[in-house]
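There is one chain below, alone, in structure tokens, taken in the form predicted alone.
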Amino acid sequence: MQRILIDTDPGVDDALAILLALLSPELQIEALTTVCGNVPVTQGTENLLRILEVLDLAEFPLIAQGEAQPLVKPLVTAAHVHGDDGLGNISQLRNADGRPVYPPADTHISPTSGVDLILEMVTRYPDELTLVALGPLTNVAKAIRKDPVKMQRLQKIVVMGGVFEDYGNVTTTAEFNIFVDPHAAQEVFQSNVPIDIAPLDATHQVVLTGERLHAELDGRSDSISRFLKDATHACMEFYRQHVGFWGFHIHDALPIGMLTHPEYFESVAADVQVETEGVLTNGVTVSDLRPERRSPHPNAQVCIKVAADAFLDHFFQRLQ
């Protein structure tokens, strides 16, 4: 069993990734930390608690709230994609008696900061812990700044972020998580910690259509199925209007699959740098992935290909 810590900015695809991880017997989630990104960090922490309440957990992982601002840039959020609350506006849903349909889980939030909880978990599980970063890399960079030697005792970091040969999803050239805090991403990629990256080039290969979601879930009344339909509705409508299909990309679920079913994924070694100064290219991840041009000094493994059908089938099998 792999010990993991999930660092997340809970939006809709983060929610799907967290549920997938909690339902994966190959993984032991030791802790969850929140960071600003899709929504402000306080909203993200509340979202995390709502996600956890969907599952009937006997015991909760450790939870800590992390950084509220990127290292240098002002915060950019994505409520226009994920709904005002970042979870498809499920916080507004009420039962007939007025109680929330999706209340926050009644569990403890550590007084420790997200950054310090990351370092505490590395201390507890040296050379065993994998850090799964589903949002901007602010917490991770600050943990590296605070104790770079200790952070090298991570087994690896798995990052959902970046884009190399595809278009970006926040600007023409940049993916959201890296764009929000490019300075943090650059520091993480230079940390000498082993890094696996699931960029948009890979995540765009996995399309969850509304038709597939409803074919899998209609007629089911369990809490996970209800949550999946309620939480994804706003995202799917955004994609229908702005991307051209009814559905969405479940970006953050891919790093979980990379840990549990690596045979679905193909990666290449790369030297990844992040543009932090450019006006038109701020947040772009730069690397030459052509086989004849790859760097002899890679700092990451970049996923370039996914067995999309197999992964989606696995996703639904686990969540059911």
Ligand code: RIB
Contents of the next structure:
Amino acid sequence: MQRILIDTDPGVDDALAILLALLSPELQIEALTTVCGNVPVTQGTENLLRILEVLDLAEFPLIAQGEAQPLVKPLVTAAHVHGDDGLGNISQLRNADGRPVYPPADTHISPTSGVDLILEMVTRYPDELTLVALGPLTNVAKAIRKDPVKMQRLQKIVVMGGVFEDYGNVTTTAEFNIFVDPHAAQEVFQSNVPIDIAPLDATHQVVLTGERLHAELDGRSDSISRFLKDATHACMEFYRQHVGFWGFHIHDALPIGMLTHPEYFESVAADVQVETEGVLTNGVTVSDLRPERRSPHPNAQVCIKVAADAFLDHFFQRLQ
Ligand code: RIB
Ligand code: CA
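Having seen the form predicted alone, could you now give me the structure of the form predicted in complex with the named molecule?
What follows is the whole complex; the chain from before opens it.
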């Protein structure tokens, strides 16, 4: 069993990743921290509570709210992709009696900051804890700044972010999580903490079509199936209009799968740097992944190939 802390900017695909992690017996979620990204961090925290309410949890992981602004750049959000509330606008859904269909869980939010909860968890579980970063790396970078020695006791950081030999999803060349806070990403990648990266090169291989989602979920009335249909509707419509297919990429679910089923993923060692000064290239993750050009001083394992069908089948098996 692997102890993990999930740092997240929920976010529709974050929600799927969090549900998958909670339903993965291989993982013990010790804590969750929220960070600015898809939505402002206060909305992200409210969304996290909505996601946790979907499952009838006997007990909740520790939860703390993280940073509201990137290290240097002004915050850029993605409500146009994830819906105004960041979860497909499910916060507006009401039952016949007028009560919210998806109320936030009534559980304790730690008074400590997200950064301090990360450091507390590393202290409690030295050399045992994996940090799964599903949003911009602001919290992680600030934890490293605050106690770089302590953060070396992380087992590793698994990051959804970056793009190398594919197109970006924010600019032509940059992926959202890194683009939002490139300074944080550069500091994390140079921190000497072991890092696994699931870039768009990998997450674009796993396409959840609307047809597959409905084939799996139609006729099911359980809370997870209802949530998956309700929360993904807006995102899939965005993809239909702007990406060219009805469905979406379940980006953030891949780091969870990399922990529980590494056999579905192939990675290469790489030296990854992040452009923090460029105008057209801000947030670009730079690494030469050609076999003959790989760095003798790698700082990350970069996932380049996914057994996409097997992982999608696994995803639906776990969520049902
Ligand atoms: O580029 C995809 C990433 O950006 C995902 O983590 C998504 O949730 C957004 O945060
Ligand atoms: Ca995310």
